[in-house]
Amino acid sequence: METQTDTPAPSFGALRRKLAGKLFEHGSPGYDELATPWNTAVATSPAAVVEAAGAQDVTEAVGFAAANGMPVAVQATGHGVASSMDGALLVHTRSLDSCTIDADARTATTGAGVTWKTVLGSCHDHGLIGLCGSAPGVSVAGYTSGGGVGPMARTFGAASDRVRSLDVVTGDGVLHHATATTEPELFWGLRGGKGSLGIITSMEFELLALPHIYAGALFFDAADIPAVLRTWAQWCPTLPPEATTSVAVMHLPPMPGVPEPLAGKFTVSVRYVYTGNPDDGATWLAPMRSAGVPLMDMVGPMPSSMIGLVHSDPEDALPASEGSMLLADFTAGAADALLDAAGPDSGSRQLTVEIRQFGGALAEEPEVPSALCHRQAGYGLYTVGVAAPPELPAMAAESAALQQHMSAWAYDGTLPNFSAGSGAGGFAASYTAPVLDRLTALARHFDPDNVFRLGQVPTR
């Protein structure tokens, strides 16, 4: 189906009357708040925003869009925006905020607007945890639909592997309850297919009995960056599956929330989560503690609900340029290449250049297969540049040059949650050819009017 262009905006009155929630047209009060994504550098212009009060509102919105030839987009926290949404009907799910913890069954059931921060807080008194990402402020549904590769991935795998059921409105306006047995094809595609098959309204997933972790971050000054990167490269292959780690070269500005020892200069951070005995965790971390003189040592026993402190990702909206690639390996030579391209003497203006170690449980195929691909990648590279919007293209070019500099260690592909905003090419790179073909066939079946074409399944 061809994407429609130059189509007059429809009258939203009929849709508004069917909604339990609210509808905001372009230019009306409340529109900007809901339409603006977390990355404020991305200009979005949906024709209208539906603040859904329940699954029926989502169904009504999708049906209206299909009848009027409009694309549909979805947003909860605004992370990972895929396009400008020009002329689209945006369904905002922040009001789908129910969160129920069944401590006996070790499960959580969450609405599409629920963030990991809410889940972690609700799990705290039960000694449970879900497989969240590095930034607990993102939505559970958006993160998990992209696979969900977080700071315990080597130990427990991807968040999508723990999903038991999903309620989703597909492009034909039908609300489905998908499980591995009731609708196995849809269940397969929703776990890793990101926003390509529908709008998740709620989901049930497994929790882990893990009241405490040995975790946190070590910070070193610029002079120690070469030794820390080389030591980290040699240390990672020795780690047991109870450990998940990343390393980040950072250039943090002097601003509120940035600790004084880190502000305004190049530093390097070693992030670490160990899920076993704390004494064993300290023993495994010892080589990194001795790789330099830490400016700050923030690693120790903590409640698992505080796992967001490991990365301390910014929560406030920012104008940002993001880039990513997968790596087959990260050797001492790769560490030197990263140092050349992003170290203190490189002239890099990136806020963060991070390498995450994968492997362990993440590399194992789950009992119930999903659309998440590239599990065999050894590492992931992720860059964030923050600047005034006119300067962001230069940041993006710098990130692209960095990726080219690291191409000798590249693994072909990327991950859905790290390819936002990179268009159909980035979406396609998240999957192997057979998986992409299968997702496309599912989209054609469940979305005959192609309303989710902004979800980045190739336009037909």
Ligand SMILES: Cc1cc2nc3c(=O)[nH]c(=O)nc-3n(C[C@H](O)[C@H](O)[C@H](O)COP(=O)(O)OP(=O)(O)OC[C@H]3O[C@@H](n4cnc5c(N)ncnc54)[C@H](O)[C@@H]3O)c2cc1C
Given for the second form:
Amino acid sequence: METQTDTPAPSFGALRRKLAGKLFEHGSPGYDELATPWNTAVATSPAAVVEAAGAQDVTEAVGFAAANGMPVAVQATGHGVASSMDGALLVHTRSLDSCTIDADARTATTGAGVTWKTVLGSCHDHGLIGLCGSAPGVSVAGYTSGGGVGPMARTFGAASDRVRSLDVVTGDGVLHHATATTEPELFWGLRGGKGSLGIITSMEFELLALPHIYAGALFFDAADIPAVLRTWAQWCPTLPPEATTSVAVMHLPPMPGVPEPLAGKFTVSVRYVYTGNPDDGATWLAPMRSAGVPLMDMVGPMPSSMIGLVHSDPEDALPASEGSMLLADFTAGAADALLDAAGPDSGSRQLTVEIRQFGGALAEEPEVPSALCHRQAGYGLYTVGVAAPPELPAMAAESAALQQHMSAWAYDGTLPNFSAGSGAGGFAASYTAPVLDRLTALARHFDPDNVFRLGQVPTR
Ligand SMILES: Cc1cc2nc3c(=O)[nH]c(=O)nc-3n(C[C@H](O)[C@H](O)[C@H](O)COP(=O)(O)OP(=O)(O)OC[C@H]3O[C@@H](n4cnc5c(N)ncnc54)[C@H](O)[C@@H]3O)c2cc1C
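Alongside the form predicted alone that was just displayed, please also present the structure of the form predicted in complex with the named molecule.
Shown next: the complete complex, the earlier chain at its head.
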């Protein structure tokens, strides 16, 4: 995404004096720790970082940026950083870390810096769970602002469907409490609009009573990849909405944390979460268990708070090149095409190439409509390449070629949470034309100075 330095960095003294939290100017001690994202491949250089201690700090930061012609960016963990933030004022939310569980009401109220890991841990003793994504290290606010399509999406829909209220500072510096009945238009846009309208400071969302899941991953050796991909393609359309699954062709390096049977070679993993009776979960999974000879079978009953084990996404910061596309279908032909482009004989250097099945509850419009689009896509394809920064452009080119190879099965559009690496075009593709128009009108209304121009609706 294009970034710009609007004006020379202003003097931050006046802002610093108004803050309860801290302000770090470019180059000062503490700046790098906050400004460096989880994806270290994206070099970021905001003019200053405000470590907000509360909603009032966010209001002060937005007002200061507007008065000085600066764009505002927001970061919780840096898992979805999309621009270099040159010349921007970055609001870092890590200190907005309150997490309150109301077990009777089955709700959580979380500050903007809270990650799913914290929510899952807090829910564990209550037998509750929130609709997290595959990586618990991602922030609840960042994830949910982009819809949030996770490993239980086919049973329960998107995370944004379960939001009750959002406290948000809009571009005009005003703090709003948006619900389905108070400020319904803002409430619509914040669930899927992905940082275009304001900075969420706190949110309340529903939890589900689900102490256990039948879940985990099967891993197969390279020789089984063709059969596993084809079996998975035929198996997915038979599944009930209690089952959410993905398949990933992996090429993991030999390094600490990578199990020996998977290290240094091509393997394939079938990820599976079944939210109903565990015996039924095992019955539904049987065709995949017999699609080859599993190197490791890690699927079984587990506390729902352990759901992060299903994908076992990397936790530590790393330099990554990510690519994504939506698919209308994943047929046997698509499985063969994926094998050509990402299998052991392809020369692929991607760490993982994953296909997630959608459908089920995700395909249904929620009771309270939101800006999340493309719910009808059948599948999502994601590539992750990890390499030293000079090699990442080649990784990205390889992912683009792979996506082109899969274009016969493409669904027109992307999901906002997976478009961070695709620039302004990818952002726009996250929405249908009417939704983009409606979000743009909302952004004009709530952000008259266009301080969130680095966000998901950048052009107006
Ligand atoms: C390993 C990995 C696994 C993932 N798995 C999934 C998955 O299963 N499902 C899924 O849907 N997504 C998934 N994602 C994508 C992830 O949800 C997005 O990258 C998300 O934006 C990360 O949010 P963050 O706040 O942690 O990251 P950050 O980089 O800190 O923020 C990214 C963006 O989120 C928005 N944002 C963050 N905080 C706020 C706020 N307080 N107010 C308004 N907007 C805000 C902004 O647009 C910001 O630029 C995954 C990403 C990774 C790297």
